[in-house]
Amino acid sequence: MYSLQLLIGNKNYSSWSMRPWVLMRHFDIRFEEVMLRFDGFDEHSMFKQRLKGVTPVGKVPVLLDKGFAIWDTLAIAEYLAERFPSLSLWPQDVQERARARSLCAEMHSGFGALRNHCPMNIEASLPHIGQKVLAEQPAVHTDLARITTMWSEALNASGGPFLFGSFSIADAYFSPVTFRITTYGLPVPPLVQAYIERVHASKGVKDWVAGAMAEHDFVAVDEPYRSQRE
């Protein structure tokens, strides 16, 4: 039995789930996986049902570390941080620590029109609509320039191969997003499609995906561009 379990969604469509899980992969941080299928997202679902008594806000991903609970992907992020700190899960400069952290919480406020309007989704190929999407919605184009920039801002400042030169939180909160872009077949600079092929090669970005692949599962609410998975 391990000290530390992760509640998670769908692996092919959580991507808040994915980054805490995909960090703790990637550092050998043991915990027990607790996947709880979206089976809806009203008061009466399984999957609200199994989250009450657990967190008041009723999302995933939830830390517990023997029963205490930590929810929201950013306090998970930095409670690990804490937990294990000679694992540097963040980088070890200041500067580029709160560098770091301040990519992280852009994130984690911002991109709205790119999340809304590509929502991760692992299994799919979905470049027709990604084409659709950039000639119909600007904030899009907006949101995937600022990516762009910052992560090739990161990229040439640290030398790669990540974000912040080893794999950090940073790239771990930043995975799913890789995954929105290659989806939906958003054009990136050469810099940037490379650390893509880099992020999807790591450890744990490589061990969700299988998990995403092996489920099987449709969920229509997760699906707006399809009606069945192909």
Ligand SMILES: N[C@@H](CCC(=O)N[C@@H](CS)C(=O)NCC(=O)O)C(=O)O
Given for the second form:
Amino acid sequence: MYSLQLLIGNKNYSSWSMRPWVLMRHFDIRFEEVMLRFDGFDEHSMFKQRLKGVTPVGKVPVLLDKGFAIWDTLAIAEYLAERFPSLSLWPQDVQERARARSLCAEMHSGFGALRNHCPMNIEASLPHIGQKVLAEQPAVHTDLARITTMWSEALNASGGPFLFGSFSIADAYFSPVTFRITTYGLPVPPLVQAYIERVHASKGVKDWVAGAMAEHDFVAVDEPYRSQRE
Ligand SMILES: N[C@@H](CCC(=O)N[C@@H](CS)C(=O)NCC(=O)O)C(=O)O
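Given the form predicted on its own, corresponding form predicted in complex with the named molecule:
What follows is the whole complex; the chain from before opens it.
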């Protein structure tokens, strides 16, 4: 029995769950995964029922440390960074750390157009939808341009292979975005494409994707563009 438990949603769809799971797996932080399958988000759903009394917000992810609950992804990432200081989950340099926090905070509070129009769906390939979205939604262009700029600047400053050199919370934070880009075939420059490929080849992300591919759920509320899995 591990002292840490991570409550997550479906791996194919739950972008917020993906972030702490990938982070912990990448850094070999041992935890028990508790999967709460999405069966709807109304108060009668099993998903919501199982979260009752665990978190007041009724959302995943939730980290439990010997039963003590930490909810909301940024709070979970900060808790893990404090709990495992020797792992350097944030960059070690104070300014790089501040910059990494700024990027994660941007992700936390922004990119609404990209998130709404291109929901994470790891198993799907929807480049035709990506083209349509880009043609009809200028705000998605704006989000994509900002992502491209922030990743390029970070990679150029650090020299890679990840945003701040070695893999950090920032890379875990943006890992779901890399799948939005590939699922919807959104165009990115070669530097960014190479970064995406490195993220996809990294340990925690590979393991998460294997889990997503093994799922068979089709969750209609997360599928604005399909009526079934192909
Ligand atoms: N700000 C929260 C967002 C969490 C969130 O929206 N999680 C989704 C799954 S990816 C959820 O549980 N949705 C259920 C609902 O909206 O009722 C975080 O960072 O953890």
